[in-house]
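Only one chain is shown below, in structure tokens, and it's the form predicted on its own.
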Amino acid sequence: MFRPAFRDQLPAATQSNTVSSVLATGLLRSYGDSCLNGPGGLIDMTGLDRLIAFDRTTGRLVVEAGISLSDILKIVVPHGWFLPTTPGTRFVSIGGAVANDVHGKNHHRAGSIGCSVRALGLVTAGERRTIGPDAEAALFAATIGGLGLTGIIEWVDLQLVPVPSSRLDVEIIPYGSLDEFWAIASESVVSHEHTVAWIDCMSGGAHTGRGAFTRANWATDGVYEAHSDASWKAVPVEFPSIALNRLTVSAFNEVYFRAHQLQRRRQLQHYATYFYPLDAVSSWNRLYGRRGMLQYQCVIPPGGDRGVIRSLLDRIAKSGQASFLAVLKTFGERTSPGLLSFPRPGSTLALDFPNRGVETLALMRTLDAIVAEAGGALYPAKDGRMPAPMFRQSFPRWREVAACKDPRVNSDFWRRVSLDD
């Protein structure tokens, strides 16, 4: 692995003869093999994390690829400034949150991070070039949620957005059924900024899709506190992997779901606690146990998609697999530059199913024939075992893609979904 510490050792870097490719890597925090390159060799970005420069009247950012989400908004909270759109987690880079195209809770009003970007520095076959929506416009959208396969992302120029407070004005609601869960959806991206929803995908029938809405605007309290980082709880050890179940999952989220009924209210939420959740405890993933864990997110465009999210729901349900972190949330109109960006009109779902090898493969082969089916899409980002033609099919334009790829550059994932038939 290379680690540069200035951005014009990068180049040297792209072209070195010592492994057959490269590919730049942030902060290893995709669920699947689209950071890894096992026959080649890694460029760990993180030592490349400065800030270039910021205009606290504008809102412009110009930074470096390795800096994370959580150091930028140390940076530009104080000064009233957040995101575009965050992902659920900050401890992410800026490089990888373009090469995945990240979205948010606010999908319906930003869209996704590439709507925000208005150049980047790419170093590809070995040279320096700045690209943007009007330069280089098709090599700009191919590397927009590209997956670090067009070359390497030096740095990004991003256009924040102003905030009144850094914290938001939040709402819990808990519904009874998917019917309930869209009626509030509906009503919900008119009037807040950011929504989003915890399903229980292991009850079924009537109470299918029940959950918590969660909708939010920003406070305008005029308060402006950056985040600190230390984790205020910890998982110490690896559960058994036996450890969730159908029955400890149905118990776990029976709890959570009364205990949102409780919370029924609003409330003011520091950023970091809507946004970022899961960051507050460290480790989280060793409740999955030594086999770990695969997610599963999908997107299915408007029309069908609430025939079909039930349809998804029952199957997880009458499979027995155990789900308690499950997201469905609605997106936006508002379309990407990005040729591989998987936010699009429609509801996604996103599931963590504890890694029980053959059978979860097969229940996530049964997923994909649903989502394939309804013209749905799988999230790349998200993703260890995406058959070659689904992705294919979520991602009609990959070819426009493959022609800007960075021969010397390749992943795992690359490899095994650009396959010819």
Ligand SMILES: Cc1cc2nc3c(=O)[nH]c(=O)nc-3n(C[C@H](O)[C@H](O)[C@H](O)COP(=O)(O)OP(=O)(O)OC[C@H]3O[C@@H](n4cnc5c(N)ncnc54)[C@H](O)[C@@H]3O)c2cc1C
Contents of the next structure:
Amino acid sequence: MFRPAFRDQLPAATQSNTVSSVLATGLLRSYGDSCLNGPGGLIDMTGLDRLIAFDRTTGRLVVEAGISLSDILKIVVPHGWFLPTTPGTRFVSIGGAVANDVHGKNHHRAGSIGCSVRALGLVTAGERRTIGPDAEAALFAATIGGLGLTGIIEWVDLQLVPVPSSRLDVEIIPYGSLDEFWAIASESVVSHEHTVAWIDCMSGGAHTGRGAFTRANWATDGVYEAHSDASWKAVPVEFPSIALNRLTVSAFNEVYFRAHQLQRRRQLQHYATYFYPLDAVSSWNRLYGRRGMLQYQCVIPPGGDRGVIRSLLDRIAKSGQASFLAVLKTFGERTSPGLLSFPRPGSTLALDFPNRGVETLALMRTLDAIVAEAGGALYPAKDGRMPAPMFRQSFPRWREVAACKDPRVNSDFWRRVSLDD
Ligand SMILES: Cc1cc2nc3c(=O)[nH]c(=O)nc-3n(C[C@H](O)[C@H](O)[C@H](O)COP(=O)(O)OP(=O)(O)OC[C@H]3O[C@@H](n4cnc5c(N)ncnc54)[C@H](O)[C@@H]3O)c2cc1C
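What would you give as the form predicted in complex with the ligand, now that the form predicted on its own is on the page?
First the chain shown before, then all remaining chains and molecules of the complex.
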């Protein structure tokens, strides 16, 4: 692992003969093998975390690729600006966010982060280049969501969005069935900038997909307060794997669901509370014990999505393997410039499965078959096992990315799905 301190070290780092291939990494928050490079070397970008330029009038931000979204927010929020979109944790680097073309709760309005990237510095084939929608557009399209394969993103030029507050006006709406979810979702994408539902995936039958829908717009109080990392709670030890079983998870979901039912409400929430609930618990992954967990996130295209999401949830409920809560959200129409981008019109379901070995992998293969049949796709950032044919079918432009790949770069994910060794 090499951790550069200065950007001008990058061209030589990618050309080093001491390793067979290299891969840039950020904060390693991807769940699968897209940020691993077993036979080669890693370039840890977190030392390149400087602010290069910030125009407080226009919201144009230029930063080194290793800076975290958390540090960006601390700089820009006090001046009334916010990220155009954000994933469910602020502990990701901006380079990693671009390489996975991350999406947030406002996908139906803002699209994915690639829609707001004005330009990138890219070190590819030993050269430093500036690329953007109008400069080497094919390489830019291959780099947005390109899983780091086209080279090392050195810096990112991003358009921020103005916000009227650092808080959101959040409405939490408990609902009892998938039909109710679809009704609330279609009304909310018109009225609200941020939408998502937490669902209880232990419930089947008439209660399939029950949960709590949250929707939010920015408050208008003109108060700007960046988050602080001071109040973290930590999971002190790895839980025994037995702690997460069908009974404990069903009991948790019952309590959670009832709590939301009782507390149907509207409230002001700081952006850190609304966007990043898991960030309040450091090492939350220890809840899954030594065997860890696998995450599954799929998108199902419009048309068949309602029936397919129901089939997936019924299958998951019957298996009794799901974890506490799953997330269900509808994506909007705005397309990303990225060739390998995961977000696309339709509905996305994301959930964790405690790792029970073959039993969990067998369930995931069953889910894969349902997703593939529906013309859906799995999110590479959350994947460590999708079969190569499924990747190629659901990311049909993968060969265009392969054509732009830096020959010195490789990853475990890419070896697996492209069968490139
Ligand atoms: C709790 C949690 C919630 C999440 N919620 C969401 C969500 O709502 N939406 C969503 O889209 N994702 C979500 N994610 C996934 C996460 O946003 C992505 O995996 C993100 O890309 C991780 O960034 P990272 O800095 O950790 O990158 P890593 O995991 O270190 O790397 C990710 C990819 O980016 C590449 N990369 C990293 N830095 C560079 C660089 N400088 N140049 C070139 N390539 C680079 C790597 O090679 C790898 O392919 C979530 C993850 C967690 C843990």
